[in-house]
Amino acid sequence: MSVFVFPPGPRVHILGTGHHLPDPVRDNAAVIAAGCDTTADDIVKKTGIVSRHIAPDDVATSDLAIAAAKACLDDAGLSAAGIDRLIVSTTSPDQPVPSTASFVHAGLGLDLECPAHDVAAACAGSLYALDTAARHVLTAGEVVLVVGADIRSRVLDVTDVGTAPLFADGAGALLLGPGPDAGGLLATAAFLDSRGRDKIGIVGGGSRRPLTAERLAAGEQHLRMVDGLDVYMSATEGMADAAARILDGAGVDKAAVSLVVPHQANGRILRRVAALAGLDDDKVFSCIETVGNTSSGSVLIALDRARRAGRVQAGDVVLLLAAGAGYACAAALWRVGDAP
């Protein structure tokens, strides 16, 4: 794992957060009615999810990203003119080329001189993007907008009990910029265990397996989890390990952590991560019951909801954790300044 501890001096601060969840809301009864052979009680027992948000057919990933970004800028009290760089994390781009970031760039009216690009690290992508953005702030003093957005509903097989009840649509955003020595990001971390690259994903549609009539008939365009137990173990152990390593690298005792904001993978994973990492359950923020697993948007949506619920206060130490397909894993440690 690569753990980067930020040096003393001017810090990288989170200047604002925002999120957007589309309508309509799809409850468990609607998931079952669509053809998933399960029960509402079983979905809640296995995932902790009661409902999730699904984007209408005429809404693209960039639309969700733009809405979340605007909410973030409003929270920070800044206009689009103040953005030096844009990084968008997604695994459901508007189209293969160009980047989804280019559509978000246009939608926000960003300046020609503002570079923008996508990052793809599945459910860990937003923290991979945060890690990249923080280094631009640290080395160049830039103000960087990070957006995580996905429309996972478009790639689901509605009959697949392993994925259909779990994944949902949404976007989250945060704004990073330079600030005073007090508060700010303390460390970031990221790693990838590529042995898990075949356990969950979409095999069709890329250069290796271009979609044909036969592959479409075989459902290769859908998200598949081929080894649910291995995915579960990787996510729980990966996030717990990331927590231990980033805290050790930053020299922060786990007892000093005020709040843990993990990827909202499923309810069982959240509880297991807390147990493995030795963190109190009441310090782990969860919104999965009504949001579901929004992939790239997950951590940033949860962080914004935690802030808006009053769970993030000046002086708090907040631990962000994420794990995703690949298997990718990432973490960030943030000491909240006076104006989170």
The other form holds:
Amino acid sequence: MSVFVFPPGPRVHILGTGHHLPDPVRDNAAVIAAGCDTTADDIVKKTGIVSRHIAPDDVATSDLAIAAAKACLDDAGLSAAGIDRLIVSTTSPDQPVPSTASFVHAGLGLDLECPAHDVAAACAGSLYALDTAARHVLTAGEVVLVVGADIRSRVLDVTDVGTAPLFADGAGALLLGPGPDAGGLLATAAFLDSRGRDKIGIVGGGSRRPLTAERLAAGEQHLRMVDGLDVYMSATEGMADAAARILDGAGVDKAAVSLVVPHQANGRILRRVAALAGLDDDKVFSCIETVGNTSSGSVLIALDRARRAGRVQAGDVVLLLAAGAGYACAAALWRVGDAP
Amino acid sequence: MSTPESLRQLLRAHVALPAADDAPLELDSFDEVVLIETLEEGLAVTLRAADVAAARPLTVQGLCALVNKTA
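Could I have the structure of this protein in the form predicted in complex with its partner chain, to go alongside the form predicted alone above?
Up next: the whole complex, starting with the chain shown before.
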């Protein structure tokens, strides 16, 4: 079932959020200095991005995830001992095997009774993970930590004007758990339009095309946007469609939505999502200007920044939207309880 | 109804267009996005990914047919 509407009764609540962005900050001049043949003005005009955070060479995806998870636990006022399950969304894992969740598990000092695994749905992955996590809360009363983390900079071709200015590094986290009947998640949704599976991705390094010296020389280890226009149009249509479906499923009018927190893909995508979905521009939260597109981290980073900026208040209805390679698409609808 | 000439007038300030109406546009992906946004805002239409994909390779003539079908 692609749209899941939570039944009446004890609800699934967001107990805390957190995020972590590594240093240094890379501005557009640095992107150009690294070999991207464009101008700073053009990057801003085309993407809305002024700067982004890039992880140093000795930092792995799990390091960002752990920092975000700790910020989230601090926000929730819980220790790691209170976590029953960990789900990490990433498509830039520390290594192919084992899961990045294994390293986050170790970094947080979680015990044997706390299972942990990865989810891979690119930029939509953290909301796919949230969808899975919410069902564990609902059916087993678990407290589940969801982390979305990516180090996109490791797979970028610094000369590629289609990707180098866009993508960045970062992690976001969210803690879900059972709570009172009022407030909490109203619905989650996940979709996949696999016609988009060859439009953006990394073709080398998997079982289909293991990396060889020849393929490395051809740049198959890099993230490539094969059809940027199709990605732009499909991502915006996908998020707008997900918004319509989840609101319809939950019986919530779009006028009742207080805040939309979409995947921070680029500035133009945010505007088109709002237009297609018939949502007010001023209700759409954006941090794209200084964060860039952090893939799996994106929505959870934006949600945490929105909360900390006071954009989320008790009683608000918050719509989370994401779209990513695949094309994967996901949404979540949250009625904020007493403590935003 | 849009014509190739009216589309050229709308798009001229935003993207580089070939001289011939049936010649493929040579734009990078960001400029293609600018092109679609300009058409949507200027003509008050909503273009769909599937329709644009079917119209590839994009030409002024093809875009004209696309926006007239959508309007």
